[in-house]
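The chain below stands alone and is given in structure tokens; this is the form predicted alone.
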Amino acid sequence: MRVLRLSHVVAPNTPKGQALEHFAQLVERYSQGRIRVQIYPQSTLYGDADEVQALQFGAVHFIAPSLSKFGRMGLPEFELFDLPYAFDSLEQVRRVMDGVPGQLLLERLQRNGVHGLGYLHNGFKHMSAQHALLTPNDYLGLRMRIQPSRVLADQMQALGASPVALSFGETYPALQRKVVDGTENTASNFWTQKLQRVQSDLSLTGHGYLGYAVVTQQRFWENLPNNERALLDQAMRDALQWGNTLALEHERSSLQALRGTTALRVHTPGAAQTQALRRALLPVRQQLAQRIGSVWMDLLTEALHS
């Protein structure tokens, strides 16, 4: 039996955790038990800081990092997905991922010895703190946790907040100890991580998208027998399709659960408030265009309107 290791940083009951578990089940079924995927969730094997390096060194076979992670690998093009208010719907995200930009980005991973297997959705991010975050003035002076990403750092600075880059596993204790005042995350991550215990207010800004790429080591992938590579590729495609449907359902149920808890106040920005946030964050888009070049911004625009 071939045993493959898959490491990720979120809880098993998140959409990503469940999709990856489904992948493991499909691999065992399709291979009739000849291949087994051992999953290490919630940073039990590797965390945000070292999972990519572990993959490149062959210590693990699969990881599913957030798209923001690839900017730190010298691929700032991936930060297109971090742009605030870049997408109006999940359908627009799909167009970009399935279209030219998304496929070119997966190909670029090969420069770092990584092979991209596909994208996994989580949903749209919202802002949280100890008060409502509905206008740019509400962010002044706050310390906001972000994933390590230049775009996300620029976003918080444009709003008047101080960005603090922390791994996913460090977020809850940092909020609990008041090392940071707030954060951004999807409803499903907010609910499964029980952030309502350390944050009193969630503002449904929907300002950014959070997604993942499931990747493997290029050398490992190329050295697999053709039949095993085809089997793993099919299992991953089926698992991602299943998981992306689940993610949408989980986001809705998590938001409903958060609205129902007495520990949290949930706020919805009005049209004028959203427009003020959009205006405040416009320079972030301009800064990214200068850093990665207008070609990538044009590809994004074309895919969004295709």
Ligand code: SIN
The other form holds:
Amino acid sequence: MRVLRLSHVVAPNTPKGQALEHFAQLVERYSQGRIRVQIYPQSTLYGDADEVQALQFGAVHFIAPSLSKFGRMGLPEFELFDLPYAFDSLEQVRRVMDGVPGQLLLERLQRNGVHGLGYLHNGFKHMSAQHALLTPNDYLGLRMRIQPSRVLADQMQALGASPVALSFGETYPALQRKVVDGTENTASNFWTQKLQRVQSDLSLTGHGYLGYAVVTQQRFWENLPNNERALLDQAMRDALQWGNTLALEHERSSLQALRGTTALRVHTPGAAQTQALRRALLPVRQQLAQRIGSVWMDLLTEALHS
Ligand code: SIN
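Pass me the form predicted together with the ligand as well; I've looked at the form predicted alone already.
Shown next: the complete complex, the earlier chain at its head.
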């Protein structure tokens, strides 16, 4: 029997956790028990800081980093997905993933010896701190935990906050010890990491997207027997398609749970407040265009309106 290791950083009961669990079940079923995928969730095997290297060394076979974590692999174009207020819906994100920019990005992974298997949704991010974050003024002077993405750093700076890049696993302890004042994440990550215990206010800004690319080591993938590679590819396609239907339901149930948490105040920005946030964040787009070239911004715009 072949045993393959899959490592990720979030809780099992999240869109990513469930989709990857489904992948493991499908692999077992399609291979009639000849291939098993052993899953290590919640950074128990590798965390944000070492999972890519572990994949490149062949210590783990599959990882699913958030798209915000590919910039530091020398692929800043992935940060297109981090642009604030770039997407109105998951359907728009899907168009970009299935379109030219999304497919070009998966191909670019090969420069790092990595093979992209597909994309997976989590959902839209919201802002949290110890007070409501509804207008740019509310962010002044705050230290905000971000993922290691230049776009996310520029986003926080544009709002007058100081970005602090920390791994996912470090976020709860850093908020608890007040090393940082606030953060941004999706409702399902917020709820399953229990951030409501260390943050008193969640503002439903929905300003940015969080999703994943599931990847494997290129050499391992190419050296697999054809029938096994086809089986794993099919299982991943089926699991991602299934998993991509989960995001909205997770968003709904996690938000409901968060709204029911008495120690947490949940705020919704009004139209004028969202307008002010959008305006403050406009320069972030130009900053990214300068780094990756306006061709990528054009590809994004074309895919959004395709
Ligand atoms: C994840 O969803 O994989 C983690 C995102 C984060 O680091 O905030």
